[in-house]
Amino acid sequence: MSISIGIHDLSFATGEFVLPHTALADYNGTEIGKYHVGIGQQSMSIPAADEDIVTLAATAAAPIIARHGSDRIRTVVFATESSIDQAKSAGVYVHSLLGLPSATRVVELKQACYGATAALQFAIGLVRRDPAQQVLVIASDVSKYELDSPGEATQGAAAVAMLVSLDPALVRIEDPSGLFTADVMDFWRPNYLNTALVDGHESINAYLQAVEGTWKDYTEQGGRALEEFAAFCYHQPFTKMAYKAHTHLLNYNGQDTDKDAIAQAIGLTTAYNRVMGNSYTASVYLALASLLDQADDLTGKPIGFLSYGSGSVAEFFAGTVVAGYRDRLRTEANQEAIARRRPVDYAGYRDLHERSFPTDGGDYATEEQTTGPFRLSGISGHKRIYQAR
C-alpha cells in the first residue's frame, strides 16, 4: 500500500484594504455587470504601503507554525511570480520572521501562476524520501497591472501557506499527474517592468489548450475518470475562467455542459477568489480553502486540481479529502481575513498602486498602514527591512 502524503494544514492571508468593483466601475464608467457577471469579480484586495509578498506569506504561515511547531520543517518552498529580489528567496525573510530553525533549506520557485503546484509536488517528493520531515509551502503574490488597462479589474493579493506531511489531515495528493507545457506569450513581465503584460484573448486560449493537454496526459497516465470527481479546483485569474475551463473540459470529453452540474462542480470554489481578486500562485489553493470551508462532508471524495501558469505550464492532479478534515479547517480565521479588510476609495487605491521605493539605496521608511502581525518598515542601503509586531 502506498504511503499517504498531502496537505496537512492550510492557512491564508490577504491585503489590508479592499476596493469594491463598484468603485472601479464608477470611476471608468464600466457597466458593473461586466465585472460582477462578465469576469465574476466583486472586489479586490489591495496591500497596504507596508505590505508585500513577504508580510502576506509570514501572516499566512504563522498560524501553521503556532499549531504544529517547526521541529519537523526542514524545507520552505516559496512560490511567487511577483518576486522582490532576483537573487534572494523571499522565503528567507519569512524564515527569519517566523523564527524557523537554521537547519532548513529555503528556495523560491517561479513559473507564473503554476509555481505553487510545482512547490507542492516537490514537497511531496521530499516527504516521500524522508517521511519524518514536513515541508512548508507558501504561495504569495500581488497581482498588478497598469492603471486603466483591461487587466486592472482582475488585480488582487493573497498568500496561502500549506504544511505538506505524511498522513495529512486535510487532503491526500494522489498519483499520477497530467502535465503540459507550451511556449506561449500570453502573459509575461520583463525584468524592467513592475506590471505584467497580458494578451487576454491569447491567455484564455492558452489556458483552454492546457486544460486539454493536462487531461489527455492525466488519462494516459492512468488517472481517474471524470465522473469520479466531486469537485474541481481551477486556477482563477478571474472566477468566470473556472467556468470556461470546466465547460471546455466537459466538451473535450463529449459530456453535457449542464449549467447546474457545472455550478455544482466548481461553484463553491470561487467565493474567496471572487472577493480577493487574482492571487496568481495562491489562486488554486484559495479555491480549495473555499471548497473545504463551504461544502457538505467531502470525506473520502476525490477533488480535481487544474493548475495553470501562463507562458505556459499546467498540471492536472487529484486529491482525496481525509476523514476528520473538518476538525482542522480554519474557516472562521479565513472569513475574518477577508472581513477585516478596510475599504479604500478609488483615489486611495491609485495612490497605493503608484507607490514604489526610490532606487538610490537611501533610507526610506514606509507609512504604517497595516494592522497585521508583520510589516515592511522600509528600505536602507538597497535592503528591505521587515518588522514582526
The other form holds:
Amino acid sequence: MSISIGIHDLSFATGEFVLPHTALADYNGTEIGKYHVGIGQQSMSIPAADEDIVTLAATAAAPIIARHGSDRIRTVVFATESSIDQAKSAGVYVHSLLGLPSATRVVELKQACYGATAALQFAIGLVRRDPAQQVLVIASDVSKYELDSPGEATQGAAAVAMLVSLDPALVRIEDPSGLFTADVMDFWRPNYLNTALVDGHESINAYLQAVEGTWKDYTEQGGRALEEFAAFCYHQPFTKMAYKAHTHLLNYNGQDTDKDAIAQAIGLTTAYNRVMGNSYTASVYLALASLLDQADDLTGKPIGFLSYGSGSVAEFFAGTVVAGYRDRLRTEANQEAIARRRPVDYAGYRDLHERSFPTDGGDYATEEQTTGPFRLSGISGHKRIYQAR
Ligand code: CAA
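Switching forms now, from the form predicted on its own to the form predicted together with acetoacetyl-coenzyme A (CAA), please provide the structure.
The next block holds the full complex; its first chain is the one shown before.
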C-alpha cells in the first residue's frame, strides 16, 4: 500500500485593504454586471504600502508554526510570480521572520500561477524520501496589472501556507498527475516591468487548452474517472474562469453541461477568490480552503485540482479528504482575514498602485499602514527591511 502524504495544515493571509468593484466601476464607467457576473468578482485585496509577498507569506505561515512547531521542517519552498529579488529567495526573509532553524533549505520557484503546485509535488517527493520530515510550502502573490487596463479588475493579493507531511490531516495527494506544457505568450512580465503583460482573450484559450491537455494525460496515466470527483478546485484568475474551465472539461468528455451540476462541482470553491481577486500561485489553494470551510462533510471524497500557470505549465491531480479534517480547519481565522480588511477608495487604491521605491540605494521608510504581525518597514542600501511586531 502506498504511503499517505499531502496537506497537513493550510493557512492564508491577505492584504490590509479591500477595493470593491463598485468603486472601480464608478471610476471607469463599467456596467457593474460585467464585474459581478461577467468575470465573477466582487472586490479585490490591496496590500498596504508596508506589505509585500514576504509579509503576506509570514502572516500566512505563522499560525502553522505556532500549531506544529518547526522541528520537522527542513525545507521551505516559496512559490511566487511577483518576486521581489532576482537572486535571493523571498523565503529566506520568511525563514528569518518566523525564526525557523538554520538547518533548513529554502528556495523560490517560478512558473507564473503554477509554481505552488510544483512546490507541493516537490515537497511530496522530499517527504517520500524521508517521511520524518515536513515541508513548508508557501504561495504568495500580489497581482498587478496596468491601471485602466482590462486586467485591472482581476487584481488581488494573498498568501497560502501549507505544511506537507506524512499522514496529512486535511488532504492526501494522489498519484498520478496529468501534465501539460506549451510555449505560449498569454501572460508574462519582463524583468523591467512591475505590472504583468497579458493577451486576455488568448490567455483564456490557453488555459482551456491546458485543461484538455492535462486531463488527456491524467487519463492516460490511469487517473480517476470524471464522475468520481466530489468537487473541482481550479486556478481562479477570476471566478468565472472556473466555470469556463469546468464547462470545457465536461464538453471535452462529451458530458452534459448542466448549470446545477457545474455549480455543485465548483460553487463552494469560489467564495474566497471572489472577494480577494487573483492571487496567482495561491488561488487554487484558496479554492480548496473555500471548499473545505463551507462544504458538508467531504471525508473520503476525491477532489480534482487544476493548476494553471501562463506561459504555460499546468497540472491536473487528485486529493482525497482525510477523516477528521474538520477539526483541523481554520475557518474562523480565514473568514476573519477577509473581514478585517479596511475599505480603500479609488483614489487611495490608485495611490498605492503607483507607489514604488526609488532605486538610488538611499534610505526610505514606508508609511505605517498594515495592522498585521509583519511589516516592510523600508529599504536602505537596496536592502528590504522587515519587522515582526
Ligand atoms: N453583465 C454581465 N456580463 C457582462 C456584462 C454585463 N453588463 N458586460 C460584459 N459581460 C461579460 C462578457 O460577456 C464576458 O463574458 P464571457 O467571457 O463569458 O463572454 C465577460 O463579462 C468579460 O467581458 P470581456 O471579455 O468583454 O472583458 P474584457 O475584454 O475586459 O477582458 C479579461 C476580460 C480578458 C478576463 C481581462 O480581465 C484580462 O485580461 N484579465 C487578465 C488575464 C486573465 O486573468 N486571464 C485568465 C487566463 S490566464 C491565467 O489564468 C493565469 C493568470 O492568473 C493571469
